[in-house]
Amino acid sequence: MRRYVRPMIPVIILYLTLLLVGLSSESRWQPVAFIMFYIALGQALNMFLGMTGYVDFGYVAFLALGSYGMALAFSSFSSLGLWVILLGFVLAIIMSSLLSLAVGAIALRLRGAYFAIATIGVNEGFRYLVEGVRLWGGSEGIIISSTMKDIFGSDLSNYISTFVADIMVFVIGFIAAFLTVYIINSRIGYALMAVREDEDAARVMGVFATKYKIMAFAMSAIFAGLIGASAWTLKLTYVFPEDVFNITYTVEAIAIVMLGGAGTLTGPIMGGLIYGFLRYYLSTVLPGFQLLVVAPLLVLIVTIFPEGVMGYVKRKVRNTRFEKYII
């Protein structure tokens, strides 16, 4: 049990710190929520990229389907009242996991650039399918702001979109962290580690690589769907395909994982913290130019810490009393 609890202590401390900072002032809540979105997104992708070494450039498609799951729940089952939110999360899980199983069964038989190209095609293809056949509102998307007000009233609706949605991201991030600890210390984690290091050797040793890759792919996709349902639909109260299928979110998630340290527990958390902080505050200082500044800073950090920030820390605390807290 200690091997599961001890690594969670730094995560709990960091999450509580962010939560207390956000609650200390209304002006600080939105920056904290912004940073937490990137932390959770990095954690979700790390379950697949960090564990397998496969780069999924179509990852944002799972976030998009999760967003549509919540939007469809509000637009089609508004009579359920408060239960519609729970149904939205259920639909987000179902839709994102079904897509991951369909894509994973085919694309995960590919490797390297072939896999990356295939996943880009899935994301762009699904987006144009939604727009072309006018699926789920087509390019007009789904707007649920008025539906939320009809169900909850104006005050509760605003509270859900400005606070509850952000708290859900904290909850999703915490669950993702605990599941990551479990995977790392389980048979699944050992199998995925073997696949990441040398897939051919892992197969020779009897590891059913495709099965474990699909499992990691599906778990990662589900968490992306949950993030989309809460941080996008519940918070913004709309879903437009042009926005929600934006591949920029995939690139950012990959950068966060690599920045913090792929395959580690605290890596994507630290990567999301650094990236979210830089992007938010540089956008206030240098509006319109923040990405031009963030990009070279990230390159500099990755150059200094090729294993990621927490990968470097993990190596430094090896054989010390802090080792059991950093995985």
Second form
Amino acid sequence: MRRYVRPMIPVIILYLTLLLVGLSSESRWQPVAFIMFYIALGQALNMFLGMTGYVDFGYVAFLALGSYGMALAFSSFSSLGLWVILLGFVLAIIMSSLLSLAVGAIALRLRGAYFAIATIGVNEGFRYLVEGVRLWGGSEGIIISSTMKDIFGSDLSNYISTFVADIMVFVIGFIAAFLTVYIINSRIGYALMAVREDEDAARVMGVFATKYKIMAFAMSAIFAGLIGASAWTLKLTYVFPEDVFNITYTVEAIAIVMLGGAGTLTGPIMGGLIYGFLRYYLSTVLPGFQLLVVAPLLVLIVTIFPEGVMGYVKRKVRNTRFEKYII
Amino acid sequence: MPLLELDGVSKRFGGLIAVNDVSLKIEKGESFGIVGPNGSGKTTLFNLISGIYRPDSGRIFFDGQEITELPPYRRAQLGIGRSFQIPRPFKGATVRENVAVGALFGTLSGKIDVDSALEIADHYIEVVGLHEKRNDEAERLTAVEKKLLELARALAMKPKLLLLDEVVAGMNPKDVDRVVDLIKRVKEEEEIAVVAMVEHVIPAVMKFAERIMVMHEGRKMVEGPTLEVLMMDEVAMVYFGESKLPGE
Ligand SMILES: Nc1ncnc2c1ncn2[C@@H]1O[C@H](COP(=O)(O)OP(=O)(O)OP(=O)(O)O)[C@@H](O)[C@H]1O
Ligand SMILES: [Mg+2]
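Any chance you could show the form predicted together with its partner chain after that form predicted on its own?
Full complex below, order starting with the chain above.
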């Protein structure tokens, strides 16, 4: 039990601090929610990239499918009332996990670099499918704001998209952290560690590498889908293919994981915090130029801490009494 | 029925036949040595047995079933453990975590939990003498310690057949003695068949193996009781060219 509880303490402290800062004044909620999105995104991708070392350039497709799952629940099952949100999350899980199983079963037989190349096409392919055959509203997307008002009334709708959706992202991120601790300490975690460090050695030691890679991929995809469903569909009340299939989010997610420390528990939280904070404040100080400043800053941090900020901290606390708290 | 049987196994890389029509039987609990000069195909043979490569022709049987087409992880779970010539530790993980992987996914795969695996790991870490380093990251070990880690990881798999690729290469004579003794001891205690291959450290082979096979340019040259084989003129030829054994 202690091996699950102790590593969660820094996570709980970080999450609580963030929540309290967000609730402390009206104007702070937006930046906190913005940062929280990146934290949750980093944690979701960390389950795959961090655990296996495999890079997925099509990752944003899982967020996209999750956001479509939620939108489809609203557009097709509005008679369910409040339950429609639950159905939306279920659809998000089903759609993102199905895509991950389809892609994973084929591409995860490949090794690292070949996998990365194979995934580049997935996201663009899906986007052209949606726009080309006019699936799910084609390039016009799905707008759920009026359905939402019909179901919930405008006050509740407003409350959902300005507060509940953000809280959901918070909860999803927190559950992701908990699952990560569990995985790291389990058989699955040992298998993934072995695959990440040396796949051939892992195989001759009895690790069914492909199976564990697919498991990590599917879990990571499901969390991405849940984030898409709440941070995009519930919050923005619309889904447009050019927004949700935007490769920028894939790149940002990778940057966050590397920045914070791939495969660590607190790494993606720290990475999301640093990245989200920089992006938010630079966009108010230097609108339009934020990437010009963020990019070199990231390069600088990754140069100083090649294993990411928390990867560095984790190494530093090894063999001290803090070692059980930072994993 | 032998524990391991190779039946006319061959593997080519482009124009090169790295393993050429090798047949071999290893009995349960046997200690078998494979010697041969550089590039004679020893490592390739191990890769064929552990499943990293599939043979181009020939068949492989283990413990009563054909494994020619089985993937490496299945063979490991059936009881084939191996070490790598160039150690391949999970660098960022601790010694304990490294060895626990063997326990979790070897022949006990699915039968034990993480805590029992860590106990097994601690046992074999003690056996190979890495106890003081058990919480260190594997990448910080010395070259000799990494070889010992390879051994502990393979032992923790509780294999029926242990393939050791040059475990004692690069060790000083004292370490060689210690490691050979410990392999012999564990082998007796756990009734593991051990196939060890070495390029040169002949004294170690003599001390350890009951039977040996000499490989030359991918082929099995001779096979038989260790001393007998090492006395053969043609074996000396392979190692020392035209000249005779030193001292003759
Ligand atoms: N993956 C590969 N691709 C191409 N050629 C290979 C490959 N693996 C081995 N070879 C070649 O096959 C031959 C046998 O190599 P192998 O490593 O099995 O020899 P060895 O007896 O283990 O030698 P050493 O004593 O140097 O370890 C060599 O000529 C080697 O270059
Ligand atoms: Mg070799």
